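Only one chain comes next, encoded as structure tokens, the form predicted alone.
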Amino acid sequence: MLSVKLNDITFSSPLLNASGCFNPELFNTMAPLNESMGGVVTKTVTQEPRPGNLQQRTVELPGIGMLNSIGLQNPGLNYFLETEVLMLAQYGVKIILSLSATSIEGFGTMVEIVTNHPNGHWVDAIEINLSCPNVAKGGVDFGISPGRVKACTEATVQASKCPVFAKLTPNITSILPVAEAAIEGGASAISAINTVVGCSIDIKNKKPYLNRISGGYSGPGIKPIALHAIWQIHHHFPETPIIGIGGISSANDVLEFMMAGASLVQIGTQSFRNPMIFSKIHQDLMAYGQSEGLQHLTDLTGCAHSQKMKRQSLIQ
């Protein structure tokens, strides 16, 4: 019941961990992760080693979310393929590649390297992330112009066997000019959003408490902006598969982004709070589905558009 076809892939579960925001070495102790998560992206991957940025670089925000500075620290896409590859292949759950990189041209060249290698089968889908808040290269400085979007699609997009699904940022007039650049750049889904741009203050210490000033806000108050970018870019390209991020914690929150629009979600603070979330999500959805007596969840994917029309046809 829970399962969603995306393109020539069969998730078991629609939810996915966030980017960043999970350790798959918990499926070694918590044996029910593996049943309830459709599939896992990785930590952004970039081709060199990352050290990332200065500390301090998170600041917890109770009740409301955190802000990262992290700056894609990574130990490099060589070491990726050798090691965390096979670790995440033992889990049997589909594995998401995200990649960042510096230049239009280094989006095609690191795809080039995945398909390769000799580990590079295990991949399922590449997620690029065009929208990085915590980069000085690369990430939303991509992601806010439509011409570069499309163009590190397409690069990504012509280098690969696998899906590709673009990562857009909210960090900008109108998410939609971006949208349709990756549809047209070859995307084969769209995952919204990545965190929105935020500061935090310090009042004893007098100064911000980033390194950097500014980072990613994410967690429950960015909820309504994740849902309002998936509502529009369903609206207007139907066809295109979403994956809704931003600010989700329950069940419900799971069902209002797939009436949005969604066909798969991705978790990231609140697993921080409870690694477990993804299995609790997991039973509850499985209990809605069985009250509702639908056979797909999917089936209730953009459900809420059709219910807008239908209330402004008796209107008028």
Given for the second form:
Amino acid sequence: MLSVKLNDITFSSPLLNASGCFNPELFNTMAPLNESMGGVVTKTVTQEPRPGNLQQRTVELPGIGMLNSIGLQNPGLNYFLETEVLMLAQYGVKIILSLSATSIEGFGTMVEIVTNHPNGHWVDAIEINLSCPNVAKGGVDFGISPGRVKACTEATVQASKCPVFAKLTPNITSILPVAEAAIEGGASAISAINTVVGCSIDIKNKKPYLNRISGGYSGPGIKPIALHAIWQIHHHFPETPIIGIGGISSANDVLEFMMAGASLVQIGTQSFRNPMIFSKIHQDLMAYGQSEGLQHLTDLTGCAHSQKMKRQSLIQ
Amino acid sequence: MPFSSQQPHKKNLKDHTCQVMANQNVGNQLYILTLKTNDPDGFYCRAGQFVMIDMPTPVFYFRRPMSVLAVHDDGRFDVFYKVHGQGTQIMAQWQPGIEIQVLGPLGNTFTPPTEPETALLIGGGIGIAPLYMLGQEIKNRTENRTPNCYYGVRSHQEVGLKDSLEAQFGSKCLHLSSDDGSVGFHGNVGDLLKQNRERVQAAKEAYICGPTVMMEACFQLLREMNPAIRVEVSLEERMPCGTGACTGCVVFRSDQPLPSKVCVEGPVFDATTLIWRPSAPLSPEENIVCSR
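Hand over the structure of the form predicted in complex with the partner chain; the form predicted alone is what we had up.
Following is the full complex, with the preceding chain placed first.
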């Protein structure tokens, strides 16, 4: 009932982790976890290892979420292909490789390395993280420019043997131009949203909490922002699958995202509080589906739009 | 044997549903929380390991990382904490009988000393908790051979565990210091170590847990007095997840190409490998604001 077919990939569940929010080694200790997850999105991998930022990297925002400025700490693409992908493969979940580069060509180069590597076939899909700085443009994020979103997506799609998901930033006036650009670039799906830029000040010490001053805001507080973005994308591009991300904490939240237009969802910040959240939501979604007599949960995808249309027609 | 931290007992990791048995105020903002798991296998952990304690509220909070003070046979275990923020303020209100979720045990453990009697356990503030448990482990393994414990606090109101520490280490091996002189030696724990130069010079191993500034100062002091001493420190960092997922709690080390996650690669580290004050590894152009 919970399986989702996206392109040629069948996910056993609509629940994925958000990139950088899950340690797959938990599968060793919390066994049912991989049964409730349709796939694992890797922590974003860059071509070379990155040490990330200095402390302080995170701030708790009680009640609403957190800020992070980890800075893409990762051991690099070669380590991923030689070691991590094999560790992930043993758990039998779909593997979505989150990639980031500092140039448009860099995306294509990385995907060629993946495609040509003997372990590259374990990667089921690629999610490009566009919330990273374009060094050639003075460090401005790729994700805010439709032209560069399209170019990065194209470079990735052309070099890839597997579907490409474009993960979009909400830190832009309207998400629609960049969503359209990703679709034109050949993205198989849109992942939305990445974190919302934010800041928090330590009034005791009269300085920002984060070493990098600002960071990515995630957690329950960004759910309405994410739902708005997903609603808009689904409304304008109903044929494009959406992977909904942003403050999901419960099965009801997942249902909201699906009704707004998502086919799959990713859970991030809430899993820091409760790594077993995937199992709990999986159970609750099953119970919901049974009580509603649903054959496929994805039948709900975008249904709130049609309800809206119905209401409008009644008014008319 | 290399002086490296032992691997965590991963198979024991569970999200325990626990009942609060007691939540005793033992000093100025200091509490001992006694929990009992409903898991029939009980609760097991080693000195140095920690748990992530959930706030039983639908409002979003991270779990709080807490060192385990003691583990009992009947599924009960104690954590020692100080109220210093919103989370611990909530914890201090907990009454016996309520249920909370506790993820653990997490992290690695101390390396047992090769010479228990000369080992130095050096604690500051609530950092004494894992050292108290280490003292118990050492005694259990060595037919009650007792290491020396040096414990620094601000004042007598912040000792909290005085009776327990005296029972654990005995008056001969317990050495207290206070900043205001209201209990034990008048001065900080570093000054106390200087007063005990012979013991420091005779020690093969030392274990430190407390505020970072205190740990760094004590480590430098120990190495000045005894260059051959091997030192492990148990670090405290902000931990959103405690499970190695978020990469928020890292520490930079001289023998590792990338920062180490305190929650899974620590919290216990060989002090010689730590870079206490790292410089920025990235240029401003590489500032990544919104990506994990």
